[in-house]
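Starting off, we have a lone chain in the form predicted alone, written out as structure tokens.
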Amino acid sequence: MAKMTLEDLRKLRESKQDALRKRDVEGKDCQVIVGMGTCGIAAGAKVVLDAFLSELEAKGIENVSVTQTGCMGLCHVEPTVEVIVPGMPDVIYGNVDAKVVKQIVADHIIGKKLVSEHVFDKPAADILKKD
């Protein structure tokens, strides 16, 4: 293995801390909260984690933490996704894969509508704030 420069090291550092950043909430007002309990694990969540952070830097979109919990109990529709955005909802997502990442990037997030087919838990509509 070769040794790192100084340099190197340098780059590192600020690779790391840009990859930390995205995943801070502070600041930020949406969280998206990936389900990375080993049946999330098993069934693909690190690459849905993976594509929300691919999507939401090739979109720009900086207002957004993606965070990860343990299991969500939907064990069934596993990866599951919980996305929290002001004004809607709080939605849990089943079922997700890369695609199903790019739609809830475009239509929950930037248009706030809910990507139906793949809601799996969502407030009753009587608990629901009105505004």
The other form holds:
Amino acid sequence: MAKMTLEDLRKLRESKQDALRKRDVEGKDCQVIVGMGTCGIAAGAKVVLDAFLSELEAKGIENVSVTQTGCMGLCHVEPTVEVIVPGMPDVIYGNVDAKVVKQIVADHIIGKKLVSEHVFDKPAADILKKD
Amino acid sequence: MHRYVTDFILDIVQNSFEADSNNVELVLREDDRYLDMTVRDDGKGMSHQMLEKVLDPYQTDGIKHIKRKVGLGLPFLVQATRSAGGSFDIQSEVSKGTVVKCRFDLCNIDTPPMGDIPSTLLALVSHPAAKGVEIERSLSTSKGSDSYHLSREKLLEVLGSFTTVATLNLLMEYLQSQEEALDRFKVDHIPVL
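Form predicted alone done, so how does the form predicted together with its partner chain look?
Entire complex below, previous chain first.
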């Protein structure tokens, strides 16, 4: 690939936008938020972010929003991802890796079914304990 | 512990975003042996006492996590550079900003592998707390030299936003093409024992 200029990027975006308009329904309003604090980065959150981008594109769902946030306070189950899909409960998934990302995209975002074994369901003991 | 040099870059630049900076400058200069990184921001800065605290892993300001007593971002970087023959320096002034400079010795066996530069820059440019971000990346080795410059503002102007998968993948493609142009000048880093 030759080194792209900003002008090449602009043209590429315009050509892709036409294709995107045609299938502007599926996956709309879905949000994926990846925890990228020091803990998340150390646990491999960047790999998870990359995996979401490539997996969603591979499945042709390009209008999901993918954003980052800091530490979600769940360092022991990092990398963590919050997935918000209309008609589904907001879920935080823990111990996510590239393989789990594929499951989340296929089951949760497309199939509207939870990936139960990675749902983070209760806070860590040290957070629950009252001082 | 961070697995790649790029994990440190991501972590440290995030500090600048979180310090309410309007402008953050990241400079990555690589040669046959070293990677020199400079992160300069115009955020809220730190006092001398605070500076000592952030370098101590057993201290944190307690703002992000009220009860937490450890903060590891900078101490990780200090440890990684110093234990692998690199160097680290931080300068900060309250309400003026902070400059972090460090050097990784790429020929030292204890230096982590570089990691994926395009995906790291993507995470930085599209970070929700980022405002003005300028990135200067250059490579200058015995094989030759090349460089590229990224401006968040200009990329935003072309892409509209950095939130959807479609635009992020376009950005990724752009960043990969920039980094690939440097590939022909890259050298193998043989550990010096």
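The model shown is predicted, which means the values in this text are computed figures rather than measured ones. If you superpose the two forms and keep the largest set of C-alpha atoms that fall within 1.5 Å, you have the rigid core. Numbering follows the first chain given and starts at 1.
- If you fit the rigid core between these two forms, you'll see the Cα of Ile110 move by less than 2 angstroms.
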